[in-house]
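Only one chain comes next, encoded as structure tokens, the form predicted alone.
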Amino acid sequence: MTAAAPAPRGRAASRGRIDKRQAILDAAFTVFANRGYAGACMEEIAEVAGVAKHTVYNHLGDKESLFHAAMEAAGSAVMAENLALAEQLTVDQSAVASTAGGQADPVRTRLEDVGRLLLHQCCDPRSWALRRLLHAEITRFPDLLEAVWGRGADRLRQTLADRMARLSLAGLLRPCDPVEAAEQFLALLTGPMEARSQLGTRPVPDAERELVAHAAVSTFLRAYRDAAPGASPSPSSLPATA
């Protein structure tokens, strides 16, 4: 039996460097979240990452550069998860066709499903830590908000707006500005959660998140749907979903 050839040395070294960089970024975000920018030190970050202090400098430079890189990495990860959830806001033709038969309102159901998922993500400790760090350090690093949150938030808003536009074109929502509808849907979800969780310092039980999602969708539909839940368009009028 022929032995498997070892991985090329260069490829293994490259993989190890990427893994080590990610370990440093993860450790840095944890330390910055716990200590704040001013209270964090490179020695502790290196210790949490399991590397030598000079390795941190070799990979990511000084403390300020590391802070920016750690925040951008965490922001990208959080936004990627949010985008994946927003893309689930679709209503299929068979669900709409069954509404007339007394089944549950598929638009409400799907909005609540996605709303609950977005609230779960909103209450994730990493998401709260990211927002608290942004608020705390925005005066020190005024460009950080756009670099970490701005572009990602715009993508999330545009993704939701695309879904709102499809629902509106299908007659499931009244004609509207889809970007405005997306913004208001998000605000109805996240606004109450910031207050209820006290900016992430109070755990919010699942049942309470369910209530927030239900109330948000109820308010949203009162504003964005004229017809009763059973007065849905025929399946043939629905646009294709992604």
Contents of the next structure:
4 protein chains.
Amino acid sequence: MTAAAPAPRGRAASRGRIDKRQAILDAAFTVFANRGYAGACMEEIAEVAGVAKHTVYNHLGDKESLFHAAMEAAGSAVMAENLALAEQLTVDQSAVASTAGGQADPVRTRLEDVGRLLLHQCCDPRSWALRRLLHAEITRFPDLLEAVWGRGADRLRQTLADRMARLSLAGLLRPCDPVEAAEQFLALLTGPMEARSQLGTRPVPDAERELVAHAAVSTFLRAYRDAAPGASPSPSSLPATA
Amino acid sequence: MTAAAPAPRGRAASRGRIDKRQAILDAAFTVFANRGYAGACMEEIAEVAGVAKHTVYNHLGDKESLFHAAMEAAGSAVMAENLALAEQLTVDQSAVASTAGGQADPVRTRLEDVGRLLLHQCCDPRSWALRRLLHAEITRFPDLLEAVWGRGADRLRQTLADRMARLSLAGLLRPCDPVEAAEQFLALLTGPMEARSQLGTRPVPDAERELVAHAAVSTFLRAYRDAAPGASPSPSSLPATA
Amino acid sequence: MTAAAPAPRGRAASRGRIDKRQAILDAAFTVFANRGYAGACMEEIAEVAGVAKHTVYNHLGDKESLFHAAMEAAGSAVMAENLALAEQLTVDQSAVASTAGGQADPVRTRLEDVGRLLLHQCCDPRSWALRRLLHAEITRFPDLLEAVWGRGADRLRQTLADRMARLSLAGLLRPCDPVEAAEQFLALLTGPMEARSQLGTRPVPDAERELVAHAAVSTFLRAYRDAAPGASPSPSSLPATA
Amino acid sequence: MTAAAPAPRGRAASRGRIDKRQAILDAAFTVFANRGYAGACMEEIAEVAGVAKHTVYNHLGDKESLFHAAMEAAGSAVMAENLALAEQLTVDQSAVASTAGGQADPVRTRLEDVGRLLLHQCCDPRSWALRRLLHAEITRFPDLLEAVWGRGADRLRQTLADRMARLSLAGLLRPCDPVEAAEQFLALLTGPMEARSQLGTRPVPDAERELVAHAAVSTFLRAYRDAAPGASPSPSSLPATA
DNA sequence: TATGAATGAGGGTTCATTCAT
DNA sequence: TATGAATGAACCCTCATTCAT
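Moving on from the form predicted alone, kindly provide the form predicted in complex with the DNA as a structure.
Whole complex next, starting from this chain.
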């Protein structure tokens, strides 16, 4: 204090800055999630972050900028986890061969694993909070969609579609529009959770989540692998989002 | 009406009250939808409703009560429409018989009709606004769920499940858990719309909506009717929500 | 209702009016006492009185008029009781004669009786409420003093002074300024109650009130009857209030 | 002040805060005294204090807290002055001795001095405003009594009682209950002022106040010193408040 | 006369933002 | 850069009063 080592500079200083910035972003997301955008107040955010009110302004500008930054940060984190999961949807060819004719069903197993994990992510409180905030503020901040989910409306669906295409090519799924398959796979997984978790308000037990994942995969496989070949040809091979 | 009485009295007076109350509720829902709960201000609601600020308080109490009432009113309207639709999911036995062996597929036709209409309802701006507000405020007003969707978690799913059960019983669908079938039918229908309409922000063209409905029904029928009988038996025949 | 005896008129009707007016005045005083002038609201007064809000306006005009009327009514009632008591302060000459030389002390007895009763009145909740409201609003409504205590600042003191003069003339008290005597008698009685009842907030037990009355009379008699004649002559024979 | 430093720092800064806080408290008391609690508005207080409205909230919280703080501050000031005065009620023994047999009456002189000064304090506009506010709000804020008069119901009476006890012990007053003596001394002094000053509304001329003080002391001395020893023994030698 | 609906004004409180240190 | 004080605008709500029946 008195003798004053001139306060750590260089790396340490900017590390301090970075940490403080991150602390503010985390605090902001928490508070926004609890109170909503309009209901949140900068003072509480500063308090939760452990800094002075004006420091928030110094680091991240006004309330709107702060909101965008916090949402973007949270979105990146959530999306990164989801993408990492989607990329795991691969089936080892050798595994398929070795179990031919047997009871094991490596495609189903893989789909269920990935489905279970995706559902786990989607039911994460932070993930729900993000989606709720998105719903809440999308009309006032339409840019939020891109900011949160990254450029390209939905990378998750595209990534999943890539995997579906490869499964289809490998003969593990019937020929199909991979984007549609990805879209419906996600719908079968996450659709039922909205009501079951009461919009993320109710913690859903693991068992229930696994039940949903299992049912989703079963229906998906019936439709995309086991269905009688000639039945109900789907003419929709157009790009999904137009 | 016809005789043109010189300003209606008695009943008409209370009719005036009712009209005013309804005008306030409508205005409130509009403003809440535009600004969010915290962002909405009573003055604007009164303005839009064409009454004085205090009149809002006289009729519907404070902001929170008004919000609940407006949400409940909107929810009842939306839910009533949805239920009416779901109840249309019936297949005339004679129609099935008369087309046996032919090309027509009455079950598919009916499902697509209902699906298209449900999707139409779900993409209605008011319906989206309601869901967005629900997402936005569910953490602060957990009672909203029941208030909006009526008592019983989700009557729509149950009503749909009733119809599924009858279809299954009639041999038009394979034996299955009707609740799960309803749940997945809804998921296949509405799930894809979230991303496609950008959380209700983007108006979805009719053609695209019909494409989604068609794809949903195709996948649903493959899984719940056409699938090879022995394939992938789903052990989950329990009621879905426990 | 239907056949309509044409509603009672004449005496009965105006009786109804009077009753309603009195009910409003009573309700007003109660509410003003509970909430203060500014804190009271017309609606609550109307509610307590059991009439519609506007009826209050019809009968007693706006808030300020109502306040004055309610205070005046309460003041008249309280003052009437006090005056009736003060007038009881007489000593029967024969009683004095008959007990001469004995133990009984009719003057003391009479003073204590009157004192006890005055104190009882002063500690009445309504009396305290009146005084508190007077203190509260005197700066904003200086006319209240006269309105409440009747014309002539303090008839109580004057009435008491009359009695004191007669006692003094009868030789039952030493020669003195009767107004000063009355003033000090009242001060000795009521002064101690302010602190003891916590400004009328605490109910004072009967025993404590009697103690105060007894002490007041004792001190009063020592000073105005028993004191050594030559001691401490009081030169103040001027009119008290100037 | 003299050296004219270019705007004082450090201590001066917090001094500025203190000054501002005090300015707000003073302004608040003034406005509350003028308008009453409910009638006062924060805006006027801020205006009178010369600060922005929100600054009032920063320093002293909401209206109720501000009211308590302002009342407590005013109460402390008034009570401190009163106590200082009461403590002056001592009689120098030598003075008594030296004037024995003469005309001078040091006890009376001292009592009149103290009485005159106490009366002066009690008639101070601030003192009246404080008492009026206390009367006005005691039912809604019962804690105010202790907050204003400090802990211990009434330190003034106790302090005065201490002095009375010493005078009695010194033989300058007859044996008596000192608390009762103090209570009655105060009653004789202040009781008459209520009516005479019209609850503090009318400025009482010095001469009139001195008259009251003189009369009070005369009556007090007659009762507590000059009265015939055997006359009217007061049995109440218990502590007054129990 | 009595009522219930309606109004416009005003007050307490909160908040995002800026200033001075 | 970080802070704490200060600000002015805005919002929810209450209230005294009037209008139409």
